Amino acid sequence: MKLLRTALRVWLLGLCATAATAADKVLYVYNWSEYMPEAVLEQFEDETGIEVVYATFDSNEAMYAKLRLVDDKNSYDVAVPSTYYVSKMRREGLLAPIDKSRLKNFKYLDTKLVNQPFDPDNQYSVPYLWGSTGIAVNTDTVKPDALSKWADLWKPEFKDRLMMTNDMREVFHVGLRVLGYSGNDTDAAHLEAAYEKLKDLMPNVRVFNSEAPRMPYLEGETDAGMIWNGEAYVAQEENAAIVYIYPEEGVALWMDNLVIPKTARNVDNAHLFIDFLLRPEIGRLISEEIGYASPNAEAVTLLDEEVRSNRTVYPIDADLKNAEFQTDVGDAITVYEKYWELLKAGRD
């Protein structure tokens, strides 16, 4: 009987060890839709034996809401918030610190894109991709010179033909910049004025889309409107008539960042994955396929000249005149949310 109990104990210990090992070989990633090549995930799995469980979101607000609610039994190990949400989540204690001593490839990042005010010394985030939100126009149906600034979106000829991203801050950036304010304005009166201005735009808006903003243009549903530069780059590969425009009032600039949520289940695997993504050859693959600018300076040198010289992906200084990086607006976010809900409700 004693031998039986001993054998049973050994078997149970082995079973628990096997279960623990299996649990250790998983990584839960929460990223934007269509924002990482499948080949990258497959290569990481092949090299490490770690299974990537991948889920997507279509807005910072959706990502933030979910990460606030999940516990450490259901959380993600890596998420990809934009600049202003990194500072918000950091301030609210939702992020685990990044151990940069475990990131041997961190050195390849462009020094101009690290140590930003939203996360000094990159204590909680690592740059993934950066880009802009500007104007797209299908030149098969619209004359290219019909659009050069955000204010042109209000033209009556665009009635029911515009696409807007389903992103509160980006849409309000448009309204604020047309009125001459910063896209990061926190003045309640200015935000109300932007809301009123955007209400006048709604008859022209056919669809809000942040899942795949290129599709309304490619499918002929819309002729012009907002788009992320990477989506424009991918759209141009299918239809060269789709042109990306840097509006005179200034594009919204953003950088999406790799973070480890405070409730992460597999912190070691998260660091392995982040360092893997920082490899120059992986950064090159991501930028070329996804169509957004890499913050990895070494990766940029590896890019095909066609990509590196494409102003849709890698703008020149003149394209970024009046451009603004999105920043955390603090408590004013509740004012944004109030007017965003009213704006969307007015379309129903």
Contents of the next structure:
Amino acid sequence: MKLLRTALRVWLLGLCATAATAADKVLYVYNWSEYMPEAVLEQFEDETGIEVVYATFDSNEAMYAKLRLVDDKNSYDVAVPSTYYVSKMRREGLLAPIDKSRLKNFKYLDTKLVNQPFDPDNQYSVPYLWGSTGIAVNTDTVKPDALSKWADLWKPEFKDRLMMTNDMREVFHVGLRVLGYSGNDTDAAHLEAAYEKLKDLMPNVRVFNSEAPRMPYLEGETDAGMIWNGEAYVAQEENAAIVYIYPEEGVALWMDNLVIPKTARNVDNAHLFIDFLLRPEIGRLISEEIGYASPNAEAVTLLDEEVRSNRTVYPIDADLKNAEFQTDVGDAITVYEKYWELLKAGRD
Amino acid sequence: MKLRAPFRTAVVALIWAWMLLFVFLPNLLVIVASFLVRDDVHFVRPEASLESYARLLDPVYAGVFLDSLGMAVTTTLVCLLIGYPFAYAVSRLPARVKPLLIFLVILPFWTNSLVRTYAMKLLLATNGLTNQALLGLGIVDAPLRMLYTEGAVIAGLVYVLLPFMILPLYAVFEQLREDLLEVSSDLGAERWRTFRYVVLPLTMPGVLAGCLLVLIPAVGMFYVADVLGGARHLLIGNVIKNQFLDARDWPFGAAASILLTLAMALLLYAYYLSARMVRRRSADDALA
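Can I have the other form now, the form predicted in complex with its partner chain, not the form predicted on its own?
Entire complex below, previous chain first.
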């Protein structure tokens, strides 16, 4: 009899759980890997009773392909493309407009980071985090003065010791900047020159990684190379010898943005979630934990002094000399793709 | 045993439906896509073209293809070198321990091979377990660089695919009759001749089957090259995956995939021919 009662209770619990996760109480989030603290998701779930189903990607390209492919029944409610993918997806009608009247925390955003050319008036996107792609060096094994610019990565002493992000646009940013071109160049001849230049770098490259670019440094596999500033910040906490450097030719700047795909299943919950993330207190938590800069001006004022004054996360103006924001390169993307493939397929 | 007609019809229909839905139709889609043109919005544009195949002729892809094949062949040979003596040894053991050992060979299948590949990473890393052990024992002074090398990719492939070599070999060794070996030795053949003229021909079907079962997946396992090779050793499987996921050039990805399928079909045909030859030769030997 006792057994029967237990069974009944389990069954009832299961029933409640199913009821609680009915369609309107679920939110499907598609974000970069290691880009949101678990605690933030838990707090949102506790406050709203909405269950968050969280999936991750490691490149804009993969995210885009997935969103293109899924139908209305399997889509995501919130995705986090970088600026240049926001403009592309907006142009192609993949995004649902954002109703800013439902985002009472939108006002906290830094006015310098809203209403940008990639999405005028933020009709389709809300800034989430911004950061830079620069150089990391393990000062235990490399003298830090050996590296001050991207061009230094070509030095023979780095043979088989470099880490590059597995991101076509970022790697080409390095090749283009070293040659003095813009990291957003669309000229096929310039891209070919960058490819030739990067080919010379390949013997130095040990690994491409965009899942967790700090890991090869922490594992001791690589001593220098590319990294995202937030990853460098997290790596420093584990190994203080890993230092982030703003190269002279300029870092690549990017901003990732919350968007609602056109195929979203629950637009209301998506707005609730975005507004939740815009709360200064939540913005502070994310920035401190993930190590990227918050576009939320109010959140920045709340930051721990140690983080706010950390140049890896919040660069000073001198660090951003020559820095470039990544923009949409339009059809030239196929030229990038061609040379990216050739670069990786190269056998010499 | 004779199956009852309705049951048999149902089973056959189910298998046909399965093959049609999950093998034939997807392959048909791939074939059709490979002859179309890339489209940024809808992935493919219904416009006939051989452009994707023309691109495959680029020597860079020939290099990638040969490299992948070379890597797969090396993997197969290593598996054979380990698997052959292993299968022989297990088949000669007392009957009560055999099932346990074969069970241990199959056991890793209970864990997803991607997870096991990540586990390999922990073993091979510069700060990993192997290096720590070697350093601790004083065998090496500086950690060995094993991860993100071609050797690491081959080690990963061998680890994942070894059971596919062992199982068919074990099956043929199980059927190898002990008395044939005794006859050979009674007739004055020393061990090497017995192996060369009796054991090897009789186990050849297992060798061929094992090689095929290892070689074919080895060409396509892109994630092993990604995780253990550092995404730097582009293999044909990576090219196909990148076209579909990152570059979104479906026609080109489809064409590359068809090239791979054709190469595999060629291998299967070679297998069929050699298996027939082996059979015929043993039949001849039996007559002689």
